[in-house]
Amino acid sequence: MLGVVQYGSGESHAGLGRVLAVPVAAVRAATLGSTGDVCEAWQSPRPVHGGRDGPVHWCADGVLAFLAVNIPDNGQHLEDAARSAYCALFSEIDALGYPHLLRVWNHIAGINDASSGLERYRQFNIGRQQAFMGSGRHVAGASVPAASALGADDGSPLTLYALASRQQPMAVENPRQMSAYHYPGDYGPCPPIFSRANLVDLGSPVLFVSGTASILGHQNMHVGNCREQTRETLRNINALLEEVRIRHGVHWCTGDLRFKAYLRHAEDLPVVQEEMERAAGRPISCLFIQADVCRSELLVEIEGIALPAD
């Protein structure tokens, strides 16, 4: 096993990490449609080895590395916490020999709150960009990772977990959306740094679809309407899958993805689930999580992973 992500209270994550001897990312956000904490296990068919270096706990199998990072966040200096977390992450993947960051999940307490006159997500983007540039990484183009940034319970540390590889991925952008790293200054002093998806050959093709929402170009759509936001989000995911088919010759449909969906309001679960299953044309594999989304107008964000057919 490479690592575990635990959603819920996070109270038992330290003990879980000791028992399993692997990194555990404790995301303090409630799951919907289930009771108690829920664990997501990243398994490997290969022998693994791991270790800990400062705030980074890692495990690798010769192809992939799973890394978990927790940085205390006092609610005032998220820019500093983000910069520290990403600098530690980049230093570790370079030292381990897995230099290509495939996918990052970021969880931020009070993501839409303001401190020092600036929304915390925008503070996070400043610190993330500083770390990318300070570590000699590109902040735009084909080498940026797929990613998502969601809320977490009040008092949570900045929690991120990531997958890194020895294989260079191929970033995929969405023709319906502006690349996030080109967003105008309306969305903060620094744009978010992520690709809409990353395609990588790990013996077979694997697609990581970033957190996707009801955005066309760079603008929010269907404000206040969760059903229409979900439909627009799924149209964006379908456009990404079509782009992968056209440009890379790999075909997946919506129902092939393993999803995570983040809902701002728990009561929207039936609507989101109904629209996802309607789009897929069959029951879906989805973990539903209650979490704030990076823009306060957005009610739902959906991500996915497409794996080779069994």
Given for the second form:
Amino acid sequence: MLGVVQYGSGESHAGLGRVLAVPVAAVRAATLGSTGDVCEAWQSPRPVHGGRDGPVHWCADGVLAFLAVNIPDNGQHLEDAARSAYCALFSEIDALGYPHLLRVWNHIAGINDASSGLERYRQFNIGRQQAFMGSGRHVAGASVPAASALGADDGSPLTLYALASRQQPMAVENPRQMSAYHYPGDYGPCPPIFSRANLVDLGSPVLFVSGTASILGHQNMHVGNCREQTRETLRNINALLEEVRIRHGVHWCTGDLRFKAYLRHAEDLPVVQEEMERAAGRPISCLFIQADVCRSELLVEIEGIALPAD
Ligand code: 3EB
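Okay, that is the form predicted on its own; can I get the form predicted together with 3-(2-carboxyethyl)benzoic acid (3EB) now?
Zooming out: every chain and molecule, the one shown earlier first.
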């Protein structure tokens, strides 16, 4: 086992980490369509070793490292917490010899709340960008990681978990969407640093599709309409898979992905599920989570992982 992501109230999280002796990312957000806490397990076919270093709990198997980072969030400006989290992440993966940040999941309490006149997600983006620059990393282009950015229940620390690799991945952008790292200033003083997807050879090709939403160019589409937002999101994912096929010669269909979908409102579950199954043309593999999405106009964000076809 490389690591565990545990969704739920947070009450049982510390205990699970002690018992399993692997990193546990405690995401304080409820799953939908299931009761009690739900765990996502990252299993490895190889022997693993791990440790803890300040806010970073890690485990690695010679190919991938899984890292969980927790930074206290006192509700003040998030810039410092975000910078600390990413600086700790970068120095850890460099020290461990897994220098390529493949995929990051970010959970932020009160993500759409403002303090000091700035939305907390936008504060987060400032600190994240500072950490990329301060660690000598590119803030655009093929080495930018795939990511998702979501809310977390009130009182949650800043919770990140990530995968890093020895093998160099290749970021993929979406022709229907402006690269997020080029978003104009309308969305905050610093753009979000993430790619639309990251393709890596882990013996066979694996694709990490970033959190994807109802954004065309840089603009929110279908504000207030969850069904249409889901359809737009799925068109974006489809276009991204087409881009992967054209540029890299690896072909996955929407239905091949293992999804996670984040819903701002629990009552939208049937609509999102129906549209996803319609797009896939078959029953889908999806974990549904109730969480706020990083732009207040967005009702749904969908991410996925494509593994080798078997
Ligand atoms: C978007 O396309 C929607 O800030 O890391 C999706 C995935 C989004 C990752 C991030 C934000 C992030 O801009 C939001």
